[in-house]
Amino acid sequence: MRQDHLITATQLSRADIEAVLDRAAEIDADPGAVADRYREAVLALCFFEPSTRTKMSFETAIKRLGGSTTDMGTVESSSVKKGESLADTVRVVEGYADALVLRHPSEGAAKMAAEFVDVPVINAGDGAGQHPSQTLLDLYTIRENVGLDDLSIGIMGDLKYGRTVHSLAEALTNFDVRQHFISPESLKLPRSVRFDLHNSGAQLREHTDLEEVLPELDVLYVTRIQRERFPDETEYEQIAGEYQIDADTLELADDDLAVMHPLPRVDEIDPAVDSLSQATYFEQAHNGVPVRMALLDVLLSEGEL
């Protein structure tokens, strides 16, 4: 990986991929062969939206390396309530970190912060944009479960909003698998998402019903509908509730499916899915932790892996 900052999904090669998934394999395998290696590295949390899984697995991520964390804490609770401006935010903690995590509700807000800093930014959610960290570990998942190629995935939910499904859909045009896109037509990929993945190669099919392709699938990635991404809330009371799987749902599907969730989950998967040997998404979440320190690992020594 060459460049300084993760934005977007779309910076990632094949090569890149692999070579942060495998760096977290052999972490995963030995943490503490990495348990001093950043005792001095000190990462910033800059989150402008709620998150537990993302920051907390940073935070567990860099203090496994030996580092520490410094945090801005809430909205409310900083600067930003006086009107301090997200660039002026970022090139202040800058000077206390060696580099930063930021989560923001605009679209684009990390790729404007990383013009002006010089430290890595690590792009941790921009309202409906990328979650690139989080395709990683999903990436991860999925190759530990199934492996990376000759693979039918399911994508399931909000696709719309869902920064999520905009960078693991992006990231798997680098491997041999059909992304099949299921969702009510007024959640369906943006045209532009649709676009990009057209010119990048991408077999993908769109559905508005699980039961016709589910029975063909060896991952389904489930999202929930975003309530927060709605500028509508009549439009989100309309769909609410549409798109849930349980046991009986999983009748259909092959027995070795890989049930994901980037959660938080509302309704969309029963509990009592969570028993079976399907559900992945708590082993998905447990990931974040050594797919981020291989992540920071990369960032951090400039690109060496």
Contents of the next structure:
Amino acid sequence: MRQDHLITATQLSRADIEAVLDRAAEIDADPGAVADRYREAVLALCFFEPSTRTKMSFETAIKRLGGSTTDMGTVESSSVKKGESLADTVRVVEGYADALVLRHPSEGAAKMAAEFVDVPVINAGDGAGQHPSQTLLDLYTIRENVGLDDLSIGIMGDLKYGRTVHSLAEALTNFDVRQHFISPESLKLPRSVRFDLHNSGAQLREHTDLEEVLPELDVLYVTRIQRERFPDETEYEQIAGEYQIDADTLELADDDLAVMHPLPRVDEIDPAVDSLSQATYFEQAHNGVPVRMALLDVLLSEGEL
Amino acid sequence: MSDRELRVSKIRNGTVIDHVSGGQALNVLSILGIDGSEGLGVSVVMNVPSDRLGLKDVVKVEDRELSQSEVDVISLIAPEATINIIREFDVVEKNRVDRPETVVGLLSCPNRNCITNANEPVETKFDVVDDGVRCTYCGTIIREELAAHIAPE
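Please show me the structure of the same protein in the form predicted together with its partner chain, now that we have looked at it in the form predicted alone.
Next comes the full complex, and the chain you just saw is listed first.
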């Protein structure tokens, strides 16, 4: 099926994923080969929520492809502040750009935006929904480090509100992966994600304690327990800190374990872990550029995934 | 049913929705957007004995023939319902309801953070799944109390 946009990870087949990852590997090996490919291209950045990695890596990606960006800026400095709807904003912005990267606090925002415009829309995070371009760089990092089949992964932290978790878990169902979900009871996977995982026949187990599963993991994907997702500060305080790892925690783990994190971290991973061979999260963040270059190349050249 | 037991008389022209799950008749009217202001004759019988359902409701709407697509949505809360089109006191058409693939504009998404609750120019849309409906935009699944999510007109 022709797909002009990247909205959720469930839309991605194994072939779609491998096409982007293979392209990313080619670009990673020889970035100069694509330096002028999209000299006229303009990428619109519409970020209704703060972002460092996603926004900057998309910006770097289009620049390394020879293109440029047009940036909505912050909500406070844009017409959104005057009450403009998202539907109107994206219809205006599509006239300025060849593709649109959208981050928005409401779930389903990118899906709706894609219905109003003809240029490709990339969902760069919709509330507690999805973040599929992050998933592509996560998968690239996993493939580079431990391979994507016969894999045992632990996904830990805020599984309820963590959009990177939702997209990653759904994309992993395309591969031979045992998924372990480690979280407090109150932050377990939401019903909608379980529904998709069960429909895909995913192998998943749920835990409240990392230690019972850590020795068998190839990848430990740690996520931040997000303060901004909690309506109640007391609930946040109570749970934060229960799911942190440090060098002692990792003594139980395999030496080849890849510890990943979409970042930013607060205190889920002790800085002492950074110098261990298992720390993979900065490499993961750097992979955002070649993977997003590959994604843009696929969407801008073929107009489909 | 004898005259002593007869609760609602036959209608001349219109639609009779029979075998509605007991207690759901008012929700059926909500789904159809009928609130009495249209001036149509509407009869509602609730919680009467039924061999098939135990208790059933019946809704009669005079001088209006409901389309199949309108009544398909009723299947979400009354899967056993039958639709009888009446002309000159005779049943000229009798149909069962079919579950639709999608429901557009009828339900509101219970996820307050869904884009369909953000004053955007977009109608709600739900895909019908095995045992409920699922918001096309945010993925939220409604299984229980479907009628409670019927969007106000």
